[in-house]
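Below sits a lone chain in structure tokens, taken as the form predicted alone.
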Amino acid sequence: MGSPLSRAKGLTVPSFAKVNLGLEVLGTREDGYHELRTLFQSIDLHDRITLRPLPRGIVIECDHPGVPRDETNLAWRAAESLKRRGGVSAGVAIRIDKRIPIAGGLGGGSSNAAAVLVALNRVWRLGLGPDDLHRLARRLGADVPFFLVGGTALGLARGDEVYPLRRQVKAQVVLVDPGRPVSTAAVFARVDAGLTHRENSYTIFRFVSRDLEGVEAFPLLANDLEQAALEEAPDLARTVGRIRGSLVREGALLAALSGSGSSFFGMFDDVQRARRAHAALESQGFAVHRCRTLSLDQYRGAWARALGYNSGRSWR
């Protein structure tokens, strides 16, 4: 089977990170996972993927000491899985140029493993469709499939059934990253003692219900994760406290972990106060990025261009 990539030095396309605007957690499954109700959001900011040709195998290459390079990266499964479904006797190199914070509750992984699938579907020209490639990412990650998606979207069962949102949020985002990776699997530990059961949590239905263009909102926003991440890891609770002090004063529609943490982030409908927090957390030796929202045509408008299609063909 022919190939772009097999034609060219490589293909390079954007993995955008994500931050929850709430997250609750509903109880445990009988498949050993936790029931969730989250509302998922992209963000600008971004890892790089570079495609390569190989003969055979699957490499991968990162500028970052903590990402693995053997196959319990996402990325590498996402290509071997690729490779299975396809038939594919090609290998590919897989560059990743690191800038989402690891371990930080922002789905850099993840959003890497999307963004393999996406763009090797494309270059193997292997024609998988939407539902193809969803089934493919459920089997990677329960966080995996917004990625395909993007946007502002309602995600529930464990997080991989993904429903965009009519009204998309429009803001900037200050992230800061504590550069304490935290546990997944330690927090939801501690959620699980003491975890009951919770099918009347509406908190996240309340939002998705009003305006999601205007502020009012999200005060009803929270994250069930926070108290258990900051427990789990007393010294992130103490810069936690100063890095959500900062973003209220500068006015802050909403601070709060993002997924596990440990990455923090507030959201402002104002631009110079995003800036005035961005300002006043670096100036705190925190290592802080502002970004912006990216809406549902946003996102997948940045794949299309990646991808080479024109602005009328979407990459779905």
Given for the second form:
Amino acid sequence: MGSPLSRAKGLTVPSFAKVNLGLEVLGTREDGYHELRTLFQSIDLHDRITLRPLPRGIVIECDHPGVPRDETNLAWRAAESLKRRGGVSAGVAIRIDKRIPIAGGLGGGSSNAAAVLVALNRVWRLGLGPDDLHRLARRLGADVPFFLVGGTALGLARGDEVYPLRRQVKAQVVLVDPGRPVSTAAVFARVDAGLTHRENSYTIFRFVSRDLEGVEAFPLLANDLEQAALEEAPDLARTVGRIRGSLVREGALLAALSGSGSSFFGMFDDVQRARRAHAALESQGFAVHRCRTLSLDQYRGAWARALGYNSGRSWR
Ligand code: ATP
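Right, the form predicted alone is done, so what does the form predicted in complex with adenosine-5'-triphosphate look like?
Below, the chain from earlier opens the complete complex, with every other chain and molecule after it.
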């Protein structure tokens, strides 16, 4: 906690998590990354990031012991890249109140990086537009550009070409953290080794086309990383079987692993069903979050309010 004075000068912004409603791995690229098609969805589970001015340097504070405080923290790297790009000599203290489970396929670090880019662009009055911010974001990581956009969006290439969907998904989300981290690199290595049978199924394009017709098409979606993640962690496979069973029993429209895991989620169009699924999973001892999807407008609105775009408020 800072002094009342520094708190008054601080600026707090939300940093929202995402889930992948679907994810297709199409192959490896010449640059070593994977060619993906994914459907990103923002959810209202979020970290809080508070920025305070410092005369120089970048300092990270975080209440979660698993989050690095050094220059490997993505929020640190985001601040550094913006400092360089804008020729800024001032420093910043970045406090992260971590609520998003880490290494869970929920994009917490990438989301923190995007929030820092947008907020510091504002408070340092750099005036960088979407193209400039996107360029910095994709250098920080393939998921970072999505977090500059938010809502329901299609991710192509490394996942860093982001296209918002016309119709934004609105649902209750029951998110389960099985507490068993899985290495993203190991999961992709299994996919590359071909242990998981894949084919170019175009399920995401079919989902998007049906979306244009106003038809819900969740049953089409799948996550190509799920089988590989469960092969990588056979103990997780048993746990996921129980989680999926509870979500499906309560009527989930979609029950899937997010990214490379290990967070597993269910989407519901009915709040009572979501409540029942939450209760059922909690009674089995799981760490469960009940949250909602955020549309593009809701996502943007939350940032605009935090950054005081309508009130002219900033830390100076
Ligand atoms: P990815 O799939 O990109 O590896 P993820 O979404 O599964 O990420 P994150 O919560 O971003 O998971 O954490 C992945 C790792 O990144 C953590 O184990 C941590 O060491 C590191 N990390 C760096 N910066 C952050 C940050 N700001 N918040 C959380 N983790 C961070």
